[in-house]
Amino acid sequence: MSPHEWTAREIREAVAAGRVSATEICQSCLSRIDDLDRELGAFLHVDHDRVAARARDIDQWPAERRAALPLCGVPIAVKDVICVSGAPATAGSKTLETFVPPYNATVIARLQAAGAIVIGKTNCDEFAMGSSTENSAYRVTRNPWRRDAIPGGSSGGSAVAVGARMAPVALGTDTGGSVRQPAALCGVVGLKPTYGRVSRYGLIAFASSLDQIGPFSRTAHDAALVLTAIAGADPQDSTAAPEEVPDFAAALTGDVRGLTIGVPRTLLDQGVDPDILRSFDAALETLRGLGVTLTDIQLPHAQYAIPTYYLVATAEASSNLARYDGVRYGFRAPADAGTDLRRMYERTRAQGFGAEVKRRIMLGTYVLSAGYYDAYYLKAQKVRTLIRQDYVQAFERVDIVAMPTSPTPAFRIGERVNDPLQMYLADVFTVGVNLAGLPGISVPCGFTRDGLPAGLQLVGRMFDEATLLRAADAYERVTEWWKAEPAVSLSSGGPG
């Protein structure tokens, strides 16, 4: 086996006792991004001499050294949101084609503490914007289960390098089901941690209430060992929650016995694939015969929770983005005669912003607007709050939700372009997690006939990432969907 082919916790051990160098392993991961990746456009940034002089700084380390840290010589692919000192930091914009950050986002600076290697900036829809990746500016990123099929987004580009083994592990983030979607659609593991968790400083802010950034990878372990590294306060970060950060890992007991899981069976009734749903009740399924216990529930609030995330989004989008007027920093249209100071920022922005971001913008701007506040940002907010109420109601009897991370599979390129509302209900089954701050998890699940990955969510407790992960490592203890593997012929144009 192909040291690209091995899961982080492998590698880590095998640098950690000599057993391979953590040259080695990258030279694999950036040889297999050089094969790959002209076709499937999961990165926009790779800095090959870079990745090389971080990995024979690492193998100078005396041994002692390596043994001591959880990821050492771990090639990881971080989206292109979160800041890396010295590396480009688009957001898939041109509006930030020319951006370099002099700084670290906190989560890179815990990865490098921790003996990770940045291997590259993955592409994403525009300041995470999107359900597909289509809308970088830069490029679209192919699924590598179906050349043809989106690799879902907004984290596409980190997913599709998790998932055709050019990265063990990846960084993406997460405001409406960012990481959980992609990582189904592509299968792979993807988890987004409660809300403070992880620290956002550093990264590019779409909707700050929202915003949440977490691992992708093939394994729960190796999630569990990435989430360990990047979680905490953080003084940087006033959200970032001052809550002890337990070793996730040793919580993966294998043992799932005497667990409630709660299933919203009124919300799988209309729209979900007929393949999708087969394989969630069978992942149940293996989850009672590990001793858990099934239950139904209801999430009444659950229909709102697509109109309720795009008013609550697009209105912090609007007023996050209002900082890109060309003055500062980042794209400035070329002035023509008689170019004023509106002008300037009109012309910038028209040109700077893609078709997506200036959708969300101006429905964000509309229902923050004097007279539409009260009818609609406001109510949305109020609904919120429901939502995270039946959530709260719902872990007063079980210890987990479980829903489809998607309700369909991977749809073609282009599919849904036209129509921004099919697109938008991509994420009906995972906005509702972000709305309320909650931790959940995608693991893969089963295939559709066509060969399309599917994923099983799981949502949890307010900083019980612990025993999301444990039910998701105990899950793949049994089942072998995990290690199934994507076609990487270049032609290959079909399902894998």
Second form
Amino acid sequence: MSPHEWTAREIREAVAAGRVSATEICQSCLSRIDDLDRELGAFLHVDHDRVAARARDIDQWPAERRAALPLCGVPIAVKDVICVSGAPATAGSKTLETFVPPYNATVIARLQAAGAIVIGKTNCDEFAMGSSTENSAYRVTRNPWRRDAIPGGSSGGSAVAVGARMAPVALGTDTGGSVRQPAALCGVVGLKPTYGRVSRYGLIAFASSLDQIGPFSRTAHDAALVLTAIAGADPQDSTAAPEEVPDFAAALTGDVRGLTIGVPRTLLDQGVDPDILRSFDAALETLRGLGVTLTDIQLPHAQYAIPTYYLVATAEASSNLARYDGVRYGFRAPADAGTDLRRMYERTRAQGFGAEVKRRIMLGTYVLSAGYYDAYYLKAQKVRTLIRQDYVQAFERVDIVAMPTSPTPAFRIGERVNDPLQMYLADVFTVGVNLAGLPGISVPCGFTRDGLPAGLQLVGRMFDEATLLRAADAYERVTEWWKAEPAVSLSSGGPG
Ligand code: GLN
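Having seen the form predicted alone, could you now give me the structure of the form predicted together with ligand GLN?
Then the entire complex follows, led off by the chain already shown.
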């Protein structure tokens, strides 16, 4: 097995023990990217020299230092909405085409302190707004399981990087499902931590009361390693909670006996693809076989999650994106005759933003405007509370809530681009979790008859990622879905 196929855990153990160098690991991943990414389009920026320099650096550290670092030598792909000092951060937008942040996001500083290596920045929907990665201003990202299918979004590039074995782990962001949904559609693990678990300092904001950074990986164990490294309070982000950060990998005992999993059965009656439902039910049976108790639960307000999310998220986005005015940084429309300041703002924003981002700024501005604020924004905030209370009540009886991650497998590229409502429906099982602030994980749980991956979503109590990871890991121990590898052909001289 060549190093690009190793898990983060295997890489770290081999590098720490001196069995392989960080340089060899990185070269293996970089050549995989060179071979595959022209076609898959997962990455926006890969700086070979910088990666090689960092790997050389690690290889020169004393053995004791390497052995002490939990992610030593582990390459990680990073969604292009997260700032890595000295590397471009476009957020998939023309607006930020030339933006190179002079500082690291807290998550990046922590990963680097743990010995990880940023291997590249990944493609995403513009400002993380979308469910297919088709809203990127730069390139199309393809699903490694079928090239004419979307990878999911908005963190599609990160999901493809891990799914196609170009990086063992990646970071994405999840505002309404953007880690869990692409993870499900690409057949990998995706974790959205509890709101406040991970610092957002250095994350380009979309909707600040919902945004969380989370890992993609092939195993629950690797997700645990990354989460342990990035979680915890941060003086730079007052919403990063002071909650103690456990060693999440130590929680993976393989034992889930006595856990109760609630299933909101009535939610699954409509609109779920039959193959997805079959995989989901089979996964529940597997968990039952491990000693879990299954019970039906109600989430009475879940049916309002999509409209509520698309009011709250657009309102916050319209406010967050007001900063892109062509003055402080980013794109500025070239001056034309008679340009005054107002016209410069208008032209800059008209030319810099894509159609979906404009739609959301307009929707968000509308729902916050005098006369409509009470009818839409305030109402949505009240419904948000009801959605959260549904979960609070459910968690009095159960430890985990299970749903499919996405109602359908990956759809065709282009199929929904002209139908935003259809696109928003992809988020039916994920957005409620963000509105409630809860942690959620998606784990590979099967394939459709067309060979497209399905994801099992597990939702937990606030700050109880440990139970989610333990259940996901126990499920992985008795299933093979997570091992399945897409048959990606090499564009340069590969076998086929
Ligand atoms: N698909 C959702 C949206 O378009 C979620 C995006 C996200 O989580 N960043 O808003």
